[in-house]
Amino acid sequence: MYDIAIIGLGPAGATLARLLSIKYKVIAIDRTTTQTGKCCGGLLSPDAQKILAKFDICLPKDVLADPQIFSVKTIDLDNNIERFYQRFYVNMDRMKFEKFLVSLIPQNIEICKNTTCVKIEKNGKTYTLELKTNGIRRIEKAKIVIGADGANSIVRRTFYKKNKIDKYVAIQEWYENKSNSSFYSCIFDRKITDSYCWTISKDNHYIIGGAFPKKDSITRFELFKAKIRNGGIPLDKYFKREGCYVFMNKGFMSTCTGKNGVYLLGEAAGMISPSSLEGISYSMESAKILAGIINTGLNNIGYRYFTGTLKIRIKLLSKILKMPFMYNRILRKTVMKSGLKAIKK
C-alpha cells in the first residue's frame, strides 16, 4: 500500500516527486521510453525559466538545443503579413529535459519505467491501479492518485470526464536541415487551424508542427506541409513524427484540480496556457503547491490545492482574454499592422 501514486513523470510529475516529503511511500509510474517524447517545440519559456531560478535549478549543457534564437516570425497567411517579434525562449531538447527532471528525485521515491497505468478504481478509501510493464500487468494500492498525465489524462478520464475540455491534436515532423539555417516562426491560418502552426530549427534539424481541431487532423496537417514546401522550406529527409492530444483551455471553468484523493496536475488539470500552448511552467508551478500542501498533512488537500491555485487560474483567464488577439483575424490583422512591440529586420 502506498501513500500517493503518481501518473505521470514529466515536469510535473517529475517535479511533485522530488518535493514531497520522504515520511510520504510513493510510487510513480513513467510510461516515456527511448523511443518516445513528447510533441512539443521545446522552447523554455521565461515563466518555466524563472520557475526553474526558484528551484535554485540549472540545465546541463546538453539539455540545450542549436540555436538560441531570439525572435519570432509571425506569418498571418489569413491577412498576408509578417513581423518579428522579440522572444526570451530557450531552445532545449524536450526528452533530455525531462530526464534530467527525473534525474533529480531522491532514490526513496520508487519509479516504474516504461510502465503504463491501463485503469483506476476506487475500493473505499483507496484506489487500485492496474499497471502494465512490458506486457506484464500487475495490480498496486495507493490512498492518493495523483494525475500527471497531460491531456490525455487516464486520471482525468476515469473521475473527472464530465469536466469537458476542448482537445486538440499537436502533431510534428522532423527533418534534415542541409542549410543549417535558423528560425522560428508561428503561423496562423483558418483554412488549416483555428490555432497556430510552427517551424523551429533545433540541433541541425527543422520542426514543423501545429496543434489542430481532432477532425481531419491529419488532412490539416498535410495541407500545412504543403505551404510549408511552398514557403521555400525544403523537406527533404524525413526524421521522424511526433503527436500527442493537447488540451485547449477555452474558460475558467475548465481547469480541474480534483478532489477525495485524486487531484490532478499541469496539463491534466487544464492548466496550459490556450494562447501559446505552453505548460511546462504551469506544470512545474502547480506541483509545488501541491507538495506544499501535501507536505503539511493529508487532510482536507482538495480545498487547499484548489483555492491554492488561484492565482495559476487568473493568470489563464488573462491568457483567454488574450485569445481574440492572436486567433480572430480582424483583431490579430490591427495588432499586427500597428507594428506595436514588432522588430524592425
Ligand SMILES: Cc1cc2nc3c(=O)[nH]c(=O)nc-3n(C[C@H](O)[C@H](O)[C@H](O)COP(=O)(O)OP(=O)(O)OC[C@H]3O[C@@H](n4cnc5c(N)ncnc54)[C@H](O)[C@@H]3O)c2cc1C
Contents of the next structure:
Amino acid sequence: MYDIAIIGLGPAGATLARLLSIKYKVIAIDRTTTQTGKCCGGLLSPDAQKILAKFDICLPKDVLADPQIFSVKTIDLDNNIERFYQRFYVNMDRMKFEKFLVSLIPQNIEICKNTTCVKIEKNGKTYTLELKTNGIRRIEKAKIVIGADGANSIVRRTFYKKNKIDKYVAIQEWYENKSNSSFYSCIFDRKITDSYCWTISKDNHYIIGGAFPKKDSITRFELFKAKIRNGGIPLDKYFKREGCYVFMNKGFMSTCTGKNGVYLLGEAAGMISPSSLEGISYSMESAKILAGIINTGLNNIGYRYFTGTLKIRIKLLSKILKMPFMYNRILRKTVMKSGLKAIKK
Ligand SMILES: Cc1cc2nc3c(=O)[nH]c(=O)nc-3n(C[C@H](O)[C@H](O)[C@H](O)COP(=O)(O)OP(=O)(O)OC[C@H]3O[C@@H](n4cnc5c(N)ncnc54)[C@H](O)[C@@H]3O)c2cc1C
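Next up, can you give the form predicted in complex with the ligand of this protein, since the form predicted alone came first?
Zooming out: every chain and molecule, the one shown earlier first.
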C-alpha cells in the first residue's frame, strides 16, 4: 500500500515527486519510453525560469537547444500584417528537460517508467491502480492518487468527467534544416485554426506545428503546411511527426484541482495558458503548492489545494481575457497596426 501514487512524470509529476516529504511511501508512474517524448515547443517561459530560480535549479547546458531566439515574428494572415515582438524564452530539448527533472527525484520514490496506468478504481478509502508494463499487468494500491498525466488524463476522465474542457489536437512535424537560417514565428489564420500555428528552429531542425479543433485536424494541418511551403520554407527533409491533445481552457471554472484523495496537477488540472499554450510554469507551480500542502499533513488537502491555487486561476483568467486581442481578427489588427510593443528590424 502506497501513501501516494503519482500518475505522470512530466514537469508537474516530476516536480511533485521531487518535493514530497520522505515520510510518505510514493510510487510515480509514467508511460513514456526512451523513444517517445511530449509534443511540445520546448520553450521555457520567464515564469517557468522564475520557478526554477526559486527552486535553485540551474539547467545543464545539455538541455538547451540551438539557437536561442530573442524575437517572435507574428504573422497575421487574416489581416496580412507582420510584426516582431521581443521574447525571453529559453529554447530547449523538451525530452532532455523532462529527463533532467526526473533525475532530481530522490531515491525513496519508486519510479515506474514505461508503465501505463490503464484503470483506477476506488475501493473503500483506498484506490486500486491497474498498471501495464510491456504488456504485463499488475495492481498497486494507494491512499491518494495524483493525476499529473496531462490533457488526456485518465485520472480526470475517471473521477472528474463532468469538469470538461475543450480539447484541441496539437500536431507538429520536424524537418531537417542544415542551413544557417533560423526562426521563431507565430501564425494566425482563421481558415486553418481559431487557435494558432508556429514554426521554431531547434537543433538543426524546423518544427512546424499548430493547435487545431479536433474535427478535420489533419486536413487543417496539411493546409498549414501548404501555406508554409508557399511562404518559401523548404519542407523536403521530413524527420518526424508528433501529436497530442491540448486543453483549451476558455472558462474560469474549467480548472479542476480535485478532492477526497484524488487531486490534479498541471495540464490535467486544466492549468495551461489558453492564449499561448504555455504550460510548464503552471505545472511546476501547482506541483510546488500541492507538495507544500501534503507535506504538512493529509487532512483537508482538497480545500487547501483549491484555495492555494487561486493565484494560478486568476492568472489563467487574465490569459482568457487577453484572448480576444490575439484571436479576434479586428482587435488583433488594431493591436498589430498600432505597433504596440513591436520591435523594428
Ligand atoms: C504542441 C504543444 C506545444 C507546447 N509548447 C510549450 C512550450 O513551448 N512551453 C511551455 O511552457 N508549454 C508548452 N506546451 C504546454 C506544455 O507542454 C504542457 O502544459 C506541460 O507539458 C504540462 O505538463 P504536465 O506535467 O502537467 O503534463 P505532461 O507534460 O503532458 O505530462 C504528462 C505525463 O503523464 C504521462 N501519462 C499520461 N497518461 C498516462 C497514463 N495513463 N499512465 C502513465 N503515464 C501517463 C505522460 O507520458 C507524460 O509524461 C505545449 C503544448 C503543446 C501541446
